[in-house]
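This document opens with one chain alone, in structure tokens, the form predicted on its own.
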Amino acid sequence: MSATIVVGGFWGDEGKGKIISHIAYSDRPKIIVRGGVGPNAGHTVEFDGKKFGVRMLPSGFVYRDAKLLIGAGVLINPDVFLNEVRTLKVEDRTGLDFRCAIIEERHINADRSSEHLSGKIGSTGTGCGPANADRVMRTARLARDVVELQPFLTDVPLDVNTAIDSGEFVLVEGTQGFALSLYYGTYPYVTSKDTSASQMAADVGVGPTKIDEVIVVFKTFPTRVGAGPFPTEMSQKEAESLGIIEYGTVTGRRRRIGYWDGELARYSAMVNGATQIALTGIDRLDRECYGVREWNKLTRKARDFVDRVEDDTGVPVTLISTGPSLEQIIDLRDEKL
């Protein structure tokens, strides 16, 4: 029995897609199942020299031997879902829970026309907030009501728990980041539900006793898209001098850049129940680390930073990304666990 949850520790865009893809290839899960809000979160994966941006499917799709599932807690935009399935040619191994709520055009219109959501909060405009509101009011349509989705419908908790009980490895993929949690984030500048590891388990129907590892992904330089507090934010000019210019996968908006936030990292690791830390962007801290794949080949500056992260969180750093490609990573799990 083995299940691992991977979640973001800051405001999203931490590089979870890269970490999830690496774990998928190294640990070979039977199922990769996605929790989270909906298509308002985008994951970018670089594989075989190509970049893939996904908003509905698990970013671990690059591992071709895994079944891809979407949990009942996730909102589905049928057009986005079907387009991704066809584009990535994963029709034969993709399923979504029949209880997923549906994002309709009226939800998208309500999201984009709301001065509060699109103006003050900086919503992605994908309809997630209004759709979740309908879910709470028990008026939302479910996936079982949409004809085009019928071939993909399944009972995700049954599938996932059956796999775990059979001794198979299941990888649970979170979206967005802890600081965007409706409960624990920088309210009201947050998303429309919780984003912690506990919520991801609930989204896919797995009880806490079946979760073995919780990997929280942190970025060396945290980023944020849209409005809201960002205590360690630096100026765009300063970010440019460090060579850090990023844009959101879904919105295309320029990301705000900040320095490492040890206080937030510690709180995030605590609430998520982190057992491991994955650290991305170490090559942004020191360009000499780009593409390095061995711990002892990291610079002293980079290793000192990893030590700082472990001191701040009280959790071992087991995965260190040194570039965007799948193979540019240092995996210390065998040494530290």
Contents of the next structure:
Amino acid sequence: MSATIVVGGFWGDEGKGKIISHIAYSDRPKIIVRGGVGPNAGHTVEFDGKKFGVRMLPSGFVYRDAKLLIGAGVLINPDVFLNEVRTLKVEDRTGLDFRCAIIEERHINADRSSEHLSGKIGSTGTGCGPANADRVMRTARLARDVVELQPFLTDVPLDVNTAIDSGEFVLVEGTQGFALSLYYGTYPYVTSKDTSASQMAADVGVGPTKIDEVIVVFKTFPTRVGAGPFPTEMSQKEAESLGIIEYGTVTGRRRRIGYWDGELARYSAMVNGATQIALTGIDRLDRECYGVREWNKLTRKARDFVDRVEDDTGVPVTLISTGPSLEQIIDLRDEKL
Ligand code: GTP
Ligand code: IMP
Ligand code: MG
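The form predicted in complex with inosinic acid (IMP), contrasted with the form predicted on its own above:
Okay, now the whole complex, with that chain kicking things off.
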């Protein structure tokens, strides 16, 4: 049996979509199952020169032999879900748990018109906070109540545990990032749920004893969208001089950029129970590393940085992403594990 969880280590947008797609192609999971908050997430996958942004479906969709599932903990916006399923033509292999709670128009309106959420916190305006509040109040509708979702309903914990118990590989995909956790993040500037690996396991209905690996994804230069503390933040001018300009997948807002935060990385790796680290954006640190696919071809500067990440966290860096595209990666799992 084997199950791996992939989560974000900073404030989201670490490039989980890219890492998950790589793992899917190399390790061939039977199931790729999404945990996390809901359609506030935006994962970018670049593949065959095309760019996909997914908000509801697992970003591992590019790997065609996997079943795609969404766990009960995830909020569903039926319009976004149905639109992605049709656009990506994955109707035949997609399912969601019948207990997922539903985001309604009123949740979106409440999110966008709230001075606190939209104004102060800088929420994504996707209705996630108000929908999770209704879920806590036990007034939210569930997926089982929505006619259009009936063909996709399934019992995700049963599917996932059956696969694991019969020796299949299951990939659990987290969204957001550790510092956005409702429990452990920079409260109140956080999202509406915990975002750590344990939460992802709970979201999809897998017990902690069944998880073999937790891969925490960090980017060389952390980013943050929305308001809130960012201890290592640099000015946008400084970021531009380093050639780093990023915009949010969901909201189109410009991302704030910072320097590597070893202290946060260490704490994040600890709470997540990281067994491996995936590091993205090494090409941002040194342009010469762009697209490199072998450890020995990385520059000294890049290799020193990887050593520093391992020193800071006490966890091996097994995957190093050298650009946005799927094949731009160095996979050291065979050597380091
Ligand atoms: P959330 O679940 O919303 O947190 O998303 P995510 O972690 O999947 O990240 P997202 O796709 O929102 O943002 C990451 C961005 O970095 C995307 O534009 C990727 O294409 C890009 N990216 C990923 N890996 C690398 C890399 O190694 N180098 C560079 N330059 N860009 C990368
Ligand atoms: P909400 O989750 O829409 O309520 O937004 C709360 C905070 O979390 C805001 O700062 C958002 O920008 C941030 N956030 C939520 N989801 C993501 C994500 O997937 N990537 C990055 N930031 C996110
Ligand atoms: Mg994102």
